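Coming up is one lone chain in structure tokens, specifically the form predicted alone.
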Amino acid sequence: MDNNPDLISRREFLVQASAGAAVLLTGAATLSCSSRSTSHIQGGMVGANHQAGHKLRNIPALYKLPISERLTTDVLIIGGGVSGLSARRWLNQKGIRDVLLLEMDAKTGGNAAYGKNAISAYPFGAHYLPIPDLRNKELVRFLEEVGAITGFDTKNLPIYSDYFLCHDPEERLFINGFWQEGLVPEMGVPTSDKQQIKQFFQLVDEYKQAKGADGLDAFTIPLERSSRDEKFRQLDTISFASYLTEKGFTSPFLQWYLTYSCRDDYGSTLETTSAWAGIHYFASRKGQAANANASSVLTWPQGNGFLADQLRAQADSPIRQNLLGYGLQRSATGVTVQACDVATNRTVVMEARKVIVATPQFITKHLVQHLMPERSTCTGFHYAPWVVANLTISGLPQGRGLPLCWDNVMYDTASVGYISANHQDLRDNPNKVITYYKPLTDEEPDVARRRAYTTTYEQWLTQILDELEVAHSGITAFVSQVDIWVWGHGMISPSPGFIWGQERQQAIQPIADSIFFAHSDLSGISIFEEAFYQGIRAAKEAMKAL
């Protein structure tokens, strides 16, 4: 039994949440549409310094900066996201300590960024980790090291910490004016549509069990360990939309759910997601545990920022922040790297025996343009822009149906819903932080990105509150703070032909056994598991070449 007095049972929580919801609903009924003033709401635009990254558009100007410092190291890692931190951790565990990591922002973590206030920590990016396949031994070991796995049962199945396993109630969907349990549409869905939904998930179960002629799983994580059988890989050449049409999956409710899934995991649509990636979303989850099932997830108030912080803590090699790498040149002893100190606008020159470039391709292409010009012209890497907002609230007007869950989605709206950041804290506290996610998929990514950067805080605030008011009438009056982060290049999109195409494979290849590459971009899917794997893969390659 857990001795933490701050935790209560799931049954008690549901009772309390239902009672609290009724109180909030009663209070909301007195609010009128004319009370939609937002003058009481504090906050603003936050986020990574994209202006620093934009310096790479004029590299000749960076080469003119005065040099303020010279350093040497065995291994230099450029990029402090999950892949870079994973590589640093792995090298440290193998006894490679002369390592330096550069991060152009003030904080490491990449898209596992998070914030914190008096109410709770909260994510600005990735916010959960599905329990992993036991064959992913490095990841299982890491989760054991950070206390997410507390032991193993007599069948050697991991026991996950109750603090980190997402508590019930986990998911709900607002549809037809009612909060239903789960995200697959049920309320008001015709029988014929329900039958199609059932058939789709039967097909997914078949794909989960499927193996190729090479004996490998058709779909798994890391995806590089998936079967090379053309029977499955040819699915990458067509869109998920075409695949569904071919299979006769025409139900608008099923199509909405699958569109939601693609937008949520990939920031893309059925038309811009490959069929292989669309199926992988469902068929690759094969985790096992003594106290959880394959669909269970681990989550924290700060989202995957918890995991990024743990990766950082597992190595003691130095990290230099606010340093933007901009030039890589081969030298007699390895690689010369130039970086701009964005605080002082001066250059730091580093000599490294080996370099791991753990940056997204839209950054990497600038770093290697003189060494390998062909890599700077890659056209297959497409990125989804996102908007993430954290709202601090003193109450949440609740409609009919299931009370507040961890993941809360509204049918047929612009966003993919919101999570309750302090869901794991089961104390009955009306003060909460909810994290709203919106992939910008209505326009071409470049157009959406430019529009996002020119949209004002007030405009975003209006859009977000207008949507939330649909399911939570009167919520605006309960909001005290809204902080908004625009991710111009939020995640790589697995467009048709990309995952198993030549361009991604070429981008993984090292340069002259001296420069190695690590990022979830190189998987084609932006999830923690892939970033973690890519960091270890690149670290192994660099260590072998030392």
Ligand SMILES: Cc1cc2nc3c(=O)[nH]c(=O)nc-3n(C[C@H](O)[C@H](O)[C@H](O)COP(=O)(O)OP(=O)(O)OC[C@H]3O[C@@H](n4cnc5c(N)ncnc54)[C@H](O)[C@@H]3O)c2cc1C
Second form
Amino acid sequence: MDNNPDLISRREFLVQASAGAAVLLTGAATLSCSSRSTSHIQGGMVGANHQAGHKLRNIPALYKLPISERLTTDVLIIGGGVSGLSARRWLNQKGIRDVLLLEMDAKTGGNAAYGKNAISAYPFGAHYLPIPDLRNKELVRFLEEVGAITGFDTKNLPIYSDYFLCHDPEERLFINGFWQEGLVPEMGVPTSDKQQIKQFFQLVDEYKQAKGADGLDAFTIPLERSSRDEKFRQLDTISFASYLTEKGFTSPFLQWYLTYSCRDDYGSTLETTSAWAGIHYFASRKGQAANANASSVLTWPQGNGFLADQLRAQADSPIRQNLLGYGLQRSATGVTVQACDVATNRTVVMEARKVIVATPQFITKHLVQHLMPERSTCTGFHYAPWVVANLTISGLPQGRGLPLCWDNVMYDTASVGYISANHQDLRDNPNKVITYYKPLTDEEPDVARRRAYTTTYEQWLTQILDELEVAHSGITAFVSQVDIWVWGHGMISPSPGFIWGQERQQAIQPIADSIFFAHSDLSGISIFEEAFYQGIRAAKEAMKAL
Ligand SMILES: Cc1cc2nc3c(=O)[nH]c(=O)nc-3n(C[C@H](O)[C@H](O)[C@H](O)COP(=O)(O)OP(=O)(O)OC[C@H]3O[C@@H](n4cnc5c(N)ncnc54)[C@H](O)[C@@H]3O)c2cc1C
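Alright, leaving the form predicted alone aside, put up the form predicted in complex with the ligand.
The complete assembly is shown below, putting the previous chain first.
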């Protein structure tokens, strides 16, 4: 990403002027998009087992199911996303082997879900990991274990695997009818706006270096290790929109870029994102490497599904899939947990000394409702709905400018663009899978979620293709398959006051030294690093209490 765009050049001005005409032409071509034939396109709605999760709305009915099995274990982990798998790996590595993990879905991985076809694997959720700060030692060690770090140079800087470091060209933006390099708008952007963009990134650099009175970095990952200095934390009390207004950042191009960033990272808007979280995204990336820079990312065709599978493979204690945990009760020896086998509708009853609940809070509240009725509201936890679509294509009509990159974003459109899932595959193959991401930020999350659940496959398909046709006129004819996944509660959105507010802190507290909580939403931002950290934190707490 170029953080210091120069003033507009004459060459760029000429390109921009001719691009204006191209935009008009493209605009005219898209008028009839909805009437294109899509009958040749295969596919459908795919996704996690919503029916299983919705069973938690009627827990009394679950208690009536016949019991088929009784089990005991030292530590029971509920939830097989990154946080639950991270807890399991950590416990196993520390010698705690009597661990059982329950996952309600048919696969582990949670939001790092992925699919695969003859052309490529492709993500349905999380798809990249920025290279970490070296002080995040646990994560660096994990990346070494999975072969993402292949060694260290003489300055002890990690050397990342060329297979996993995102290859060039990495990012492009379709703006004014032209694919420019990088996502910060440059093409056709007036000088005064470029100046503001430059000032914003200068401010980010200052925040990157900043430390609080306690000597801690103002912004870091895991965010729990960030400074407690009020000077920085008070940024959490206002929205990112208010912060930008206060600082005089009025450029529509800068505002678009930051809106895009909030939507992409948090599924929220400038108004619904805490200023602390908005700045954290930019100011916390401090990765170092022998062969990459701080903004480099690691990616795989299956996205972070690679990392989730590796976390799973690094431990050997049992995992039971299709088991929906609920009804936690304290017992004489620890905790009793019920689980519904969603395939057979039978109950498994488990007795555990300690339980780690690695589920999002909108589910957790149902699991612990008898023990902590006060957790039943979770009003501060807001979740963004998302739609992700994988399109299998036999070609991509290319507009003017930079060719296909890993990340491809279209200025001022409904989605946050698409990634090329087989980007890391160096073979020159016209057949590709592209993964389209759209956070549903136009309406309140509840309204958008309900609408998303009732939107048909054909309606999504039309919306997605209409948008892609703007930058890739004629793409519909090249599409053979589209699979669409709706994430009703895709990721936690860090609304103003949430990151350093009380509700998040309270939700982390264990119950009676027996039930511990791990999930990325307990960090207030939904990224692999935080899920990985929350799993280890909860595992350490549980192990100490064993
Ligand atoms: C569209 C999208 C794109 C994303 N992109 C990125 C990205 O590029 N990079 C990144 O770092 N992060 C990304 N994320 C964030 C991602 O959520 C986190 O990185 C991480 O995977 C979250 O892991 P988790 O364990 O905290 O939660 P989850 O993934 O939510 O895992 C929770 C697990 O618990 C299971 N479960 C729930 N209830 C029960 C129950 N009662 N019994 C048994 N099992 C249960 C669920 O099925 C699930 O498997 C993205 C998220 C989405 C939605």
